[in-house]
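Single chain ahead, by itself, as structure tokens, in the form predicted on its own.
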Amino acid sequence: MKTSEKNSNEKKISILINEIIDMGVSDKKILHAIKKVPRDLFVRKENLNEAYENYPLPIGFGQTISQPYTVAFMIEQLELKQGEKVLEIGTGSGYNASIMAKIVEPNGKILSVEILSDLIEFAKQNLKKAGIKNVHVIHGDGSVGYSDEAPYDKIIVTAGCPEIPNPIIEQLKEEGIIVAPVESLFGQEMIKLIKHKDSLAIKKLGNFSFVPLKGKKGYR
């Protein structure tokens, strides 16, 4: 990369993460992942002269790399801390993930399932270019959790759910969080769960609007 290309990246990220902070977002740990991982790596070609502006980017068939705000406000819902294992559903292009890897490193790992082939090539490719290598990218239906590697820390679902699959649920370990934009009146509704002993509280978070879940338990 050509200095003034570098230095021309390093004042949009300095913009954005403004902009996060301005919206609300205070968590440094992620203000710090945003800075250190490149979002030009995990959008496509067409879309690189607006990698660093505060909106979604169109990723191919039919997805979406999300708003930072919304990737920032959604990890910083789920309290992460090094050490943790955590199951993403809806890899993407893999920003999200590289985004957590770097909050739960270097003992922490994340999980993310996706369930288009297409896109899991160019998540790997993504994940390589950005040198993040605790996160492990699964082909498959993430609509049921992923019970190989269960339980989890924490749980994150990247696109809206018509409810938050009990399969799901029932991977968290206690007093895990969940963090999911679930279906409701008008529209989509992110909700945080935590699992205790014996009950589920749950709060919500406001209005968003993602790509729908795909699978058995999401919209077929």
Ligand code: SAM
The other form holds:
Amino acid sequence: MKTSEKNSNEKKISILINEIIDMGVSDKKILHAIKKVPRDLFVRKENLNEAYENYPLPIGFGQTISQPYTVAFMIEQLELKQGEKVLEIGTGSGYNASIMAKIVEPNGKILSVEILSDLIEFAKQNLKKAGIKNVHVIHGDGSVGYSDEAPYDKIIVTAGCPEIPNPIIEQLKEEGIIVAPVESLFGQEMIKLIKHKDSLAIKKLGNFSFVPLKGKKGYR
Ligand code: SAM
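Can I get the form predicted together with the ligand as well, since the one above is the form predicted on its own?
So here's everything in the complex, that chain up top.
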């Protein structure tokens, strides 16, 4: 990349980060990760000039890379810590997984499940270009979770669900957190679920708009 391009991207990233802070995200680990992971490596060529805009972009096959603010907001609600094992449902471009990967490194990891085979190679290439090594992309139906590596410290769903899928609640550790957009009258309501020993605590965090979760526990 030319020096002038690099400087221009750095300027755009700094504007984006200020916008995310103004919208209410304050976790320094997340803001640092957004600075470190180049979003331009996770968008399609035709959207390169919009890579640092604060809105979702198409990644093909009817799917999107989420708005940067939404990524930051959801991850802040997950309360990620170094060393944690996280399940992501909906790899898409691999960007959200990469931001989480930066926060949990060096000994934490992200297991990310994607249902569309066409997006698997896209995500893997993007992760490779960004030098992210602690994200494992799995091709499958994440609406039933990924039992091979369960239980997880945290689980994030990046597609709109009819309800929080039961299998993922089972695959969550005690005192673990799930953040997921769940169907409501106004698109989806962001839900934060905390799994206590004998109960589930549910917090509603406002309305968002996501592409639908497919699969057995999704919209099929
Ligand atoms: N996290 C992504 C990123 O950083 O680019 C954006 C995710 S996009 C909004 C939603 C993704 O969920 C799409 O890639 C879609 O194919 C995927 N998806 C939908 N249903 C799924 C399922 N049952 N299992 C795994 N992935 C699914």
